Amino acid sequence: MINLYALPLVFLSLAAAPMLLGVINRVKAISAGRKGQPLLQVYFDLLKLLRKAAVYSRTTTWIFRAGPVISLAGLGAALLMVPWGGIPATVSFAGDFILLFYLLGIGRFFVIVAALDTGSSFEGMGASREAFFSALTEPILFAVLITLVRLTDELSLTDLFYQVTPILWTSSGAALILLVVILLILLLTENSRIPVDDPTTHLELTMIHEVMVLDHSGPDFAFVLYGSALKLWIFSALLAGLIIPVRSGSVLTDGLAFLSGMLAISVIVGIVESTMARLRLLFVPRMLVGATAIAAVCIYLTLK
């Protein structure tokens, strides 16, 4: 099903996605007692990078140049299937969440192979970590969706999130609270945020995402940065669809409630990054295994 009326919301998502990074940075600055960078600094960085020329190593091939473009295209296609809470997505069909997650997987794959194409052992280290952690998060994502499918009896993200109402929270609140916790952990992991990774560091050997894109420059790095913002928007939208069960039928009311939820999630991520230190890499798999166990409990609760 194609809902062209929701297409303006996709363009609004494309425009507003970098704002989430700006809100997170502002919250971190306020928590540290600093003035911090402007709220729109990410937009300024993107414009600056787009005006620069890209530099390519002679050891790289077309894979390195295609990686950021294909990754961004996959994220843009995935955005078409993400609803705004109770507002339908532009594209929806039974089982669309499977395509959504594999589009995200395609984007991750090409970022990884682009890092490997440089021939750098440093970027290869980050690529191997990214592949390992993604292998741990993928079953958790599907476990979350299986739980929601069991709770709502729907197979489309649009129909699924439309059923997340106060009534559902009243009857299945325990399972939904656990799902919110799991999705928050997945958001931090998939977007390489603290406590999994520090997106502001460029020197330490504990980097994951940032080390994979060290050789990208100019427009290519702009695509990488913008793709990170889109990925954060997608995972935040899934989380906002759960924690904001406003389904009034009014596009204005539901849209404002959804945006309020997105703002709240950005503030929460900023607070988490301001109050927690990055975990040792050995503890990240343990955290994800714990999230898998919680997801299994959620599925068990839906079977009773």
Contents of the next structure:
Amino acid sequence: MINLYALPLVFLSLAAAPMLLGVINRVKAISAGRKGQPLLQVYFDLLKLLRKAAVYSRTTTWIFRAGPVISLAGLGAALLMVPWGGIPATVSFAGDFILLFYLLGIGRFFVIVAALDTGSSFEGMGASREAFFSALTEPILFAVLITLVRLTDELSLTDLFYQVTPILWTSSGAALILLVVILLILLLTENSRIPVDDPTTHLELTMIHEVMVLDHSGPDFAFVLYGSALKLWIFSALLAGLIIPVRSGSVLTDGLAFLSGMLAISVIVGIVESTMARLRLLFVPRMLVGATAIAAVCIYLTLK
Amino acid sequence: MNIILIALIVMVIGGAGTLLVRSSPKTAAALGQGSAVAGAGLGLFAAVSVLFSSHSAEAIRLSWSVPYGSFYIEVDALSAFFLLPIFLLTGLAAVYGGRYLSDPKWDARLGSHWAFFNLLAASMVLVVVARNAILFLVAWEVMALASYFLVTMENERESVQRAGWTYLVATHLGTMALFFFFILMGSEAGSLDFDKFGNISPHHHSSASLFFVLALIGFGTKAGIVPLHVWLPEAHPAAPSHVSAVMSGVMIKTGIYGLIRALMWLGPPPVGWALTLVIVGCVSGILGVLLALMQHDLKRLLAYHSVENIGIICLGLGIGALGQATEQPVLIVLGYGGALLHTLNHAIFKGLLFLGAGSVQHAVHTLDMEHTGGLLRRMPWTGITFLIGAVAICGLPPLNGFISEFMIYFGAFRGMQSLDSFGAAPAIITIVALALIGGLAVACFTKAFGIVFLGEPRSSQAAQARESKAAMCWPMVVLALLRVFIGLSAPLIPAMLKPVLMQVSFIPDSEFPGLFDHIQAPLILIVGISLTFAALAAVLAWLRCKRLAGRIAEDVVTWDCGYASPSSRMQYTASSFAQPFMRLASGMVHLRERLKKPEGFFPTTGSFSTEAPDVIEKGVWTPAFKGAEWLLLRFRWIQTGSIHLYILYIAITLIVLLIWKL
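Counterpart to the form predicted alone, namely the form predicted together with the partner chain:
Next comes the full complex, and the chain you just saw is listed first.
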């Protein structure tokens, strides 16, 4: 189903996505007792990068140049299928979430091969870790979807989130709380946030995502940066759809409730980043296996 | 029908002809290639026309002097569907193979090679169209032997001998299960003709599950399901690449064909069979991709990856069987449809990837990924077609792999939506397994593509690699285009699969439009989003070019923390890329690590390498065969070497038989 009237929301998402990073940074600054960078700093960075020229290593081929483009295009296409809580997405069909996560997958594929294209051991290391962690998160993600489908009996994200109402929260609150915990872990992992990865430095050997994009510069790096903002937006939107069960039917009320949910998630991510240290790399798989176990419990709760 | 018979005859006669003219390698190769291509062209035309016409199947039945046998062949929708990849891939592989074997060192073997190649193609066709168990088994055996001789083409190498031997033993173990299966089916049905098999109702006998298990073992060995897969990673790397492409792309699919036929004969399956298929698929898929990830030989990696894809197909069959067991036509259509489409898709992309691997081997003279690198620059056609294959095999949109995986996913989601706990279990396992397989496949193919084609060359051969000749490139390009085409024509796929699905699922014609409504809408929107994705990528690429026009600095080295002269040895290797996965799977996969640490104050050398021997082979088959050997040695005393004693044995046997018959 195509809801063209939801298209403005896609553009709004595109415009607002970098704001999430700004909020997170501000929360981190405040909790560290700093004033912090402007809320719009990410926008300034993007504009600055778009104006710059680019440097390419002799080793790289067109794959390296295509990586950021394809990954951003995948995220942009995926955004069409993300509902704003109770407000329908622009495109929705039964099984749309499969396409959504596979579009993120093709982006990831190209980011990984672009990293390998540089022939650098740093970037190879980042690529290997990204592939490893995303392979572990994929089944968790689908376990979350299984639980949601069993709870709501719907097969498209739009219908599915429309069914996440206060009534559902009262009837199956336990499973939903667990889902929120898992989705938060997934959000932190997939978006390379603390405690899995540290987005603030580029050259630490334990890094995952940032070290993969070490060689990108200029507009390419702007695409990468904007892509990570969009990815954060998509995962936050899924989480917000769960934790804000406001389904009044009015676009204004629902939209504002959704946006406040997004804000709250950014604040939570900021607080997590301010209060936790990054996990040792060896512990990350354990955390993900733990999340898998919780996901299994979730599915079990819906089987009765 | 007649055209397919003609194609069959062309292949057999052409194959026999190459043996006659084998003293002149050029003529033999031309004749062998020519007959394979001509047969494939004819057959492809016939298969397509059967699939798209609404005519009922034609049959040819000739009497045959073999007891219980008859030369009974028929091309129905299911046969025609499997004939498509068989003809397509053998034709393209023949074109490629002519170039691949153009080196004079092969000259002496060209005659027999092309004879067996044609024989393999013809026997695969016959397997798919045979309608009598004896004829089927004969074709099955010819297929096994022809491929054995193709695998052992380089028979002076010890590894090839070993691979051929493993293959020969494995395939015959499978055939043994098939013998039992067909004998039991035949005695139940009173005839060995396939059209009688369909009349056996599962309610008439309690042994249906035994039949199912026999079919699963017999056909599963050919298909390569875990734990019967051990011959695949041995045989595929040993064979010439175009033969690997045919074997991995289509020959193992005859196992899937047999499994589907068996499911049709045995009638509506219980939930237990669906669960069995799903578990088999899940184990094959996950173990296959994990082992693939840990291989550093490109063709071994691809061979293990075939095991994974067979797993995905089994998951689809499981969902279809679940639909039959619980009487949900949507599941039947999605599960079987997804499995069938994935069979075709896998033939296309695995064929392509093996041809690509052959091209790499031709250029670099090795398949060890640690000695390759930077080939995309040197071999652009091989590189880009391999990339398209890699993306498609990971099941990523907008290519064909996604469509079949989507159908299986979608079927599983629909299944667990509406079923109770027991019925939902296979569906839930399917979804989680597919997700894990998908994630690991991305890791596996970013490794395969990234290490082989990107970065700096890791050896002097890789640095001097040249693109293969056109005759090797264009079959790959054709296959690459096909997969983009299938990906974008997804909404037409249900209609294309309809005759096959109608036959497999026994759903009446009138129900299909309603069922397809469920599937058509998502597929149309998937193509829509895929096109949006492509358009967005084009716009972004244009934007990037515009921003960067004339402002690119390209003559610099990769940033390595200010280190000015990075060397190719500093790159991440295949072993290091797979290392986190190896550590995680070390409980499941028996891992061999060789680490030589740099020592002393001025260390000179250090090395690290990993190897993942097949856990099933080491853990199951080696002990099993050791046990069998031990057991058989106990009977050594029977075999004394004295001919008198042997004659006595014969006499005793005859007398016992006589008494028994009395």
